[in-house]
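Next up: just one chain, as structure tokens, the form predicted alone.
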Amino acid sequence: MSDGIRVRSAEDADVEEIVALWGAAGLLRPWNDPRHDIAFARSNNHSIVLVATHDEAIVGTAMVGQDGHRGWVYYVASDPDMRRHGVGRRVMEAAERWLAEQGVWKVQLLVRSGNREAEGFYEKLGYTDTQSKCFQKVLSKPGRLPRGS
């Protein structure tokens, strides 16, 4: 199956695509609005958002950004009916092979506790749990993109 699977860049066409896929897969929150997470990361050569497609419909993501030390991976989703055909894999290929390419030697990612499948995922895939706690302290409400997006 993974044959079929190809992997590019997000168009403007896709996101209400990918908006279902992100609720399909259980990624969506209430505190966070899809659409302005997609064309954040978007609006700047620092992220991308990467889609996995299968005759034409999108099964995968990712989104990726660096930070110019480290590079985050974030919102990896496959199509619950996709899932253990490849999908996955093939997007986390895209999204190393991309950091590399930004000059990104370190990638790391959040997996919320008590996710034993995403965890064995990503060990499967040579990821380390690294023991650390993410702390976090909300600045703003989302609002409007940055100039010139």
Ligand SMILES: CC(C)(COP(=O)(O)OP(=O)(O)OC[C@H]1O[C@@H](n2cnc3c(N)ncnc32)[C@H](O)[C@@H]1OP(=O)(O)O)[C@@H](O)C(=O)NCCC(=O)NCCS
Second form
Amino acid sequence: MSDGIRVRSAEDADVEEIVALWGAAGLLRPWNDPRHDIAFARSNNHSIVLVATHDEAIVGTAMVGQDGHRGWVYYVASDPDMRRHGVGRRVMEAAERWLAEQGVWKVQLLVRSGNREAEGFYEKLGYTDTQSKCFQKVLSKPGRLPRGS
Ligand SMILES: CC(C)(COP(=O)(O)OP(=O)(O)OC[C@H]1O[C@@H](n2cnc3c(N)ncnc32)[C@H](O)[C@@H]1OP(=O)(O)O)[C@@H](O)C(=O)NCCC(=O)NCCS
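In place of the form predicted alone, the structure of the form predicted together with this ligand is requested.
Expanding to the full complex; the earlier chain stays at the top.
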């Protein structure tokens, strides 16, 4: 690619770099264990962690999955030093391609209230606000990963 940005699925050796990027992008929350989230998403074939690289460095991410009904995208981030250079678009295009290959025809994502930066980005990519509220309930502590992962 002429812009030097490539998107691929995450590997074991990427984990700490991904977590560092999420930290720099303001996506870490004390109640979420990012390493567990990465391992869980990578432990089955209906979700994936994508990384965008530039000069071998990880500059973008998206965690993508499908739940048998809709596609979902989490942890979308680009390196703060590389914003507005197409990294976010590239990871989202790869996420949408991966979902389409899975047969998913509609993709959704959650944006925290007040994250105008993300709203502007998603609107530019053709996403619309569903005006829905997200309800959540914690069922247990993060579970064990499936055997072999
Ligand atoms: C949101 C985020 C991923 C965008 O990444 P990015 O690499 O800057 O995005 P891109 O450069 O690929 O932008 C794609 C398009 O959206 C536009 N865009 C990006 N941010 C925008 C904004 N805040 N408002 C309006 N348009 C925006 C770009 O101009 C570009 O348009 P173009 O392709 O027509 O030129 C990045 O700002 C980020 O990591 N934010 C912090 C983490 C976060 O909030 N993630 C979302 C969680 S829901």
